[in-house]
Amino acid sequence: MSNQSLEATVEPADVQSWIDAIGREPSAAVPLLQAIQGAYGYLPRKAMDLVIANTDVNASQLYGVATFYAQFRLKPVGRHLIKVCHGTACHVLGADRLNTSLNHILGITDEEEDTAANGSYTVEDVACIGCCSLAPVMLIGEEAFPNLSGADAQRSLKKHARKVKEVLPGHEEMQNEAKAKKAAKVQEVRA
């Protein structure tokens, strides 16, 4: 999948304001990265380059911090974030099956990718959600889905997609067909 459509538009003035507020020294690297990711959902290359050019943080330091901490993302995220817990209880009770099922329904086949081709959802593994008694569990946004099997994870994702009017990859044609049938019924009733 090309993430170009998900790429953020970086405003240099915003990045400069964070640098001015947080600082230019190497110890400012983490807070600057947090500000950037807070605004864009990930760390756009352009924003990182602006930090390197306008602070005392060099490229290896900044990218070292960005790749060391799991909280930072170098790739854009989808419109909705799915967090799959891989804490001990969730791992033992089948968190990997949740990932497999979610990746399947989202059409994510490349191990290097975590976002559906249409930009709808990103699947992210997290160390612990804090719901061990509900294992295995995933979050979509802030909503928890507990005690899941792989099939349950897919059903929960479909339910979420309907609720937020999101289209799952591969379902665009089915959704268009359903709209066409609904429009035909409306026309039939009017006639």
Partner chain sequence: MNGMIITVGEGTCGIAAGAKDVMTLLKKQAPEAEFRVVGCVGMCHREVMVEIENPDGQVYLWGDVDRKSAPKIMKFHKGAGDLPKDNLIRSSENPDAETDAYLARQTRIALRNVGHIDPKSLEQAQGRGSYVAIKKMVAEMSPEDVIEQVKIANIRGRGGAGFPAATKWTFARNAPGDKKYLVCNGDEGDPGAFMDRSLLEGDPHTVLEGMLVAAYAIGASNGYAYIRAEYPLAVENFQKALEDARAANLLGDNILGSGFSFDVKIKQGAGAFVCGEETALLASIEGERGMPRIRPPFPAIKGLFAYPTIINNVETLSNLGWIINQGGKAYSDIGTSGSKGTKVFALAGAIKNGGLVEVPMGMTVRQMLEEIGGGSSTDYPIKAVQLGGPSGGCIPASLFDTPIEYEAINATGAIMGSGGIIVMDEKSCMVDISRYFLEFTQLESCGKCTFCRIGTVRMQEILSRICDGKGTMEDLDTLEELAHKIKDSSLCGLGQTAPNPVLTTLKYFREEYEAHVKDQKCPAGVCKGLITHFIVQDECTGCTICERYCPVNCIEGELKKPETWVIDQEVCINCGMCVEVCKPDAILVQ
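What you are looking at is a predicted structure, and each value in this text was computed from that prediction instead of being measured. Residue numbers count along the first chain shown, from 1. We call the rigid core the largest set of C-alpha positions that still match within 1.5 Å between the two forms. Compared with the form predicted together with the partner chain:
- Relative to the superposed core, His160 undergoes a C-alpha shift smaller than 2 Å between the two forms.
- Relative to the superposed rigid core, Ser60 undergoes a CA displacement of at least 2 Å between the two forms.
- When the rigid core is held fixed, the Cα atom of Asp49 travels 2 angstroms or more between the two forms.
Mind giving me the form predicted together with the partner chain, seeing as the form predicted alone was just shown?
Keep in mind that what follows is only the chain, not its partners or any molecules around it.
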């Protein structure tokens, strides 16, 4: 599913300002990509083209670097980013379950997909975020949620969604199903 609506609008002046601040030499490739991703959450094609046209970094190097490092993504990202830690401590204590339960209420069923259909949240796996004693851990944006069970993860996400006024597609579907079931029951009783 392509999330057309999530494509970022790239201002050439912004990209130019990062190039001016960081530099044009080949060693600027990683920091430039970090600046772009920091602003848009991913690496939009247009921003990449601007870097290639205006620096000494060529297309092969830039894409080589962008695809080598786990931090960079070429696909648009949801409005909010969830990072689930899959470091050793979190793995041993059940990090997989956080993904299962988050995907469930986000309605993400396709294994290749990491973003909810309505563009609300993206779920990403990361390696250790450095608080292993509080495993399993996830981050929503910058905020960390420690010692999570799968159910806790859902609760935290629901709370977050209410705060930022996002709809969780999987959760909505579940509620609709429950409503339909109830209605059917009422019908049955009436009949």
